[in-house]
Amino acid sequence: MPGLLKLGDLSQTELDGLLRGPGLYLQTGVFRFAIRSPFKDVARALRLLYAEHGVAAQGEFADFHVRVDAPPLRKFLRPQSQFYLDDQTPFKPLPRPQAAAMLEWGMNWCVTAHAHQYLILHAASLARDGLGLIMPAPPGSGKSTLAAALCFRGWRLLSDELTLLDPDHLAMAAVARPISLKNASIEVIRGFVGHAVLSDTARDTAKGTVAHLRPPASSVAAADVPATPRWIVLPRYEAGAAARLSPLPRARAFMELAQNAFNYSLLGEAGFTALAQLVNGCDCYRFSYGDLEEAVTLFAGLEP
C-alpha cells in the first residue's frame, strides 16, 4: 500500500522490538494483521519472506490481531508453539519448531472464517493485463507449485491458497503473501527460479516438508489492484504427462469450484449468484502437466 514502510528497511532491533510489545502491523493485500511474538525464527521468516511488504504505524486499524508463542506450561518440557486470535486459541497447538509456518496457516484460518464480505475458494489466483486465472484443486494437485512458476514468468501472483472474490462486481482481490510448497515442490521452484527465496523448511508436520516462498516485489506493489476474472483452470501435476488443456463444460466447472469454496453455503444465494456469473464469464478447463516449462509456455497463450 503506498506510502508506508516496509518490513525489510526496519533494523532487526525494531521488528524485534514490535513482535515482542505492540505489534507488527502487517499489510497484506486487503487484510492487515497485527503479529506479536516472541520467536526468533518467526522473526526470521517474517523478515526473509514479507521484506518487500508495507508495515503501518502502531495503533492503526488491524482486520486481525493474533500471536504466536508458547502455550502454558510447555516453554520447556517439548516445547510447543500455539497460534491466538485475539487471545483466543482456535487450533491445537504445534511443535516448536513449525512456529513460523503455523503463523503462516493461522493467517489463511483467519482470512477463511471471518472474512464473508468476499467469496473464498481454496484456489491459486493470478492475473496478467487485469484478467485473472482461478486455479481451483485439492492438496497435491501441483496448484502451488505452478502458480509459483506462472508468477516469476508474467503472471501476477493475487495467492497461491485464496481467491477472494466480490460477490457483487466479481473482482479479484490480492493477497500476495509466501507461497506455500511443500516436499518435492520445494527443489522442484529452488531449480525453477534461481533467485528464489525460501524459507528454512518445517519438518513433520501434517503436509510433510514445507517451506514458504517469497512472492515477488512486483505483485506486493500491485497488491491494492483488483482483477477481473477470466480464465478457471482445474490443475493436475501427472508425471511426464505433456501439458494439455482441455474444455470443462461450465455445469462441471460450477461443482468444482462450489466443493472448492469456504463460505459459498454461507453466502446462500449472494454466494451462488456469484459463482454462476463467475462460471459464465469464464473460459473453463482442465489442464495436466508433466513439465513446467511447457505449463508455462502453454499458459502464455491463453487468450484474452
Contents of the next structure:
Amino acid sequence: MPGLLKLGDLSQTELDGLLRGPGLYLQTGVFRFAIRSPFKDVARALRLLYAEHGVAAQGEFADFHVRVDAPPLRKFLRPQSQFYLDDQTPFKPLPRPQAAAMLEWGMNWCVTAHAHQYLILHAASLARDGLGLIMPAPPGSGKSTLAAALCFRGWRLLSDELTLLDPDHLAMAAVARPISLKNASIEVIRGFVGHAVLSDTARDTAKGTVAHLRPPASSVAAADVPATPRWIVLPRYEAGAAARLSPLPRARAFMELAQNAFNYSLLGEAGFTALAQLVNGCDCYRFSYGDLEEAVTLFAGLEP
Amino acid sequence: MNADLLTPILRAPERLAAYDPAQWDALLRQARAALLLPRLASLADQAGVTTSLPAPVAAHLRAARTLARKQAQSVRWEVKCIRRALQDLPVPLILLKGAAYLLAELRAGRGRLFADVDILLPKSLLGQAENDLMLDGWTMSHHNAYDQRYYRRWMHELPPLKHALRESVLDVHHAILPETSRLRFSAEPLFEAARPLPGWESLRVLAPADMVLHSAVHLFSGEFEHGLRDLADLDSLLREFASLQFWLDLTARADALGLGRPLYYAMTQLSSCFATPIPREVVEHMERYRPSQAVDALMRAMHARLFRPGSPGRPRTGKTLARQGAFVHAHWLKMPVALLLYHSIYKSAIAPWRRDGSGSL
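Beyond the form predicted alone, can we have the form predicted in complex with the partner chain?
All chains and molecules follow, beginning with the one already shown.
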C-alpha cells in the first residue's frame, strides 16, 4: 500500500518494541491487524513473511487487535501458545512451536468470522491485467501450491485461501498474505520458485507439516487494487496427470462455490444474487494437473 | 483505551459525528465484546453519520447488520420449528427475552444478537415437552447425574437443549427464578397475563410489565455474561412501553410478586448507563426497595463495573472482583445456605476429579 513504511525497513529492536508494546499495525490488503506477541519466533516469522507489507502508525484504526501469547500458567510447563482477538480465544491452545502458524490461522479466522461485508469463498484468487481468477477447492487439492506457482509467474496474488467478493460491485478484494504450504508442496515450491522465502516449518500440526511463503513484492504493492472476476477454475492435483482444462457447467460451478463459501447462507439473498452474477460473468472450468510448469503454461493461455 | 466510549453513545448517538478513527477503533471493540455491534450500526443510522464514516468503520457496521439480519431470520425459523415440535401441547408457548422482542416487533429486537431461544411452559407439561423435543432431534447438553439433578430439582429451567442437526440452543423455563430461590414466587399470574402474538398462532409473549420484570429479574439474579446487551434491552423496552398505565402496572406487579429489589437495581443502572427516562413518581415508589446504605453502595459499585464495557486486551482487577462478587451474590439468592454449601463443595472439590464433565458451572 503506498505511503506506508515497510515492515522490512524496521530494525529488529523497533519490531520487537512494537510487538511487545503497543502493537504492530500491519496492513494486509483491505485489512489492518494490530499484532502483539512476546515470542521471538513470531517476530522472526513476521519479519520474514511480511517484509514488503506496510506498517501504519500505532494508535490508528485497526480492523482486528490480535495477540499470540502463552495461555495463563503455561509458560514453563509444556509451553503452549494461544491466539487472542481482544479477549476472545476462538481456538484451544497449540504447542508452543506452532505460535507463528497459529497467528496466520487466527488472522484468517478474524476475516472469515467477521468480514461479512464480503462474500467469503474458500478459494485461491489471483489476477492478471485486472481480471480475476477464482480457484475454489477443498484442502488437499493443490490450490495453494498452484496459487504459489502462478503468483511468481505473471499473476498477482490476492489470497491463497480467502476470496473476498464485494456483493454489490462483484469486485474481488485482496489480502495478499503469506501462502500456506503443506507437506510435500513445501519442497515442490522451494524447487519451483528459485528465490522463495519460506518461514520455519511447523511440524505435527493438525494440517501436517506447514510452512508459509512470502508473497511477491509486486502482489503486496498492488494489494489495494480490486480485480474483476473472469475465470473460475476447480483445480485437482493428480500425480502424473497431464494439465487439462475441461468446461464446467455454470450451475455446477455455482454449487461448488456455495459449498466452499464461509458465509454464503449468512448473506442470504445478497449471497445468492452475488454468486449467480459471478458465475454468469465467468468462464468455468475443471482443471487437473500433475506438473506445475505445464499448469502455468496452460493458465498463461486463458482467454481474457 | 480504558475509557468507556460505548455507553455515552448509547445515551447520545449524535456524539458519533465527532469520533475520530482512533475512537472508532476502541468503540468497535467495546461494542463487539458487548454483542452490541449491530445496535451501534442502527445508532449510526439514527445519528445520520452512516454515509460519512471512515471506509473500514462502515465495513464493520455493514458486516454487523448482515449478521443481525441473518440471526433474526434464523430465530424466526427456529421458533417455527420449535412450535411444530411442540404442537401437541394443550397450551400456547410463551416466548421469552430476545425471541419475544423480535417476534413482537419491539425495538429491543431490532439488530439484536442471539445466543439461544427461551420458552416458558407450565411445570406440569415439562415431561411431555421434553419428550416431544427429543423426538424432534433436541438433545441434552449436560449429561452427568449431578448436573441433571441440579437443574431438575433446584433450577427454573431444563438443562439447555441443543438440536442435533441445526445446532441451535433452546432453554425451556418453567418458572422465572430457581425453585430454591430466596425471591421465589409463582409464575401462574404471568401465564394468565400473557398476550397473543399477531400473525403467530399458538405463541404468546409476556405482558409488557411482566416482560420488563422478567428481563430485570433474570439479569440481576446473576446472568451478567451479556449484561450490557441485556441492560440495553431493558432500556429499549422501557422507552417503548413508556405509557402511564405501563408504569402503574409495572410497579404494582413488582409489589405483588415481591420483585421490587431486582427492579430497583435495574432502574439504578438504567439511569446511570442509559439515562432511561423513568417518571419521578416511579423512582420515589421504588425507594422502598433500596437496601441499607452500605449494601446499596456496594451493589451500585459492583453493577457499575459489570456493565461498563471492558478494555479488551487489558483485564482489570475491579471488573474481575465485581464478577466474582456478583457470582457469589447470585448463588446466595439462588439457594438456601445448606444447599449452597453442598453445591460449592461438590463443584470445587468433587467435580474436578470426575471425568464426566460436571466440573463446569
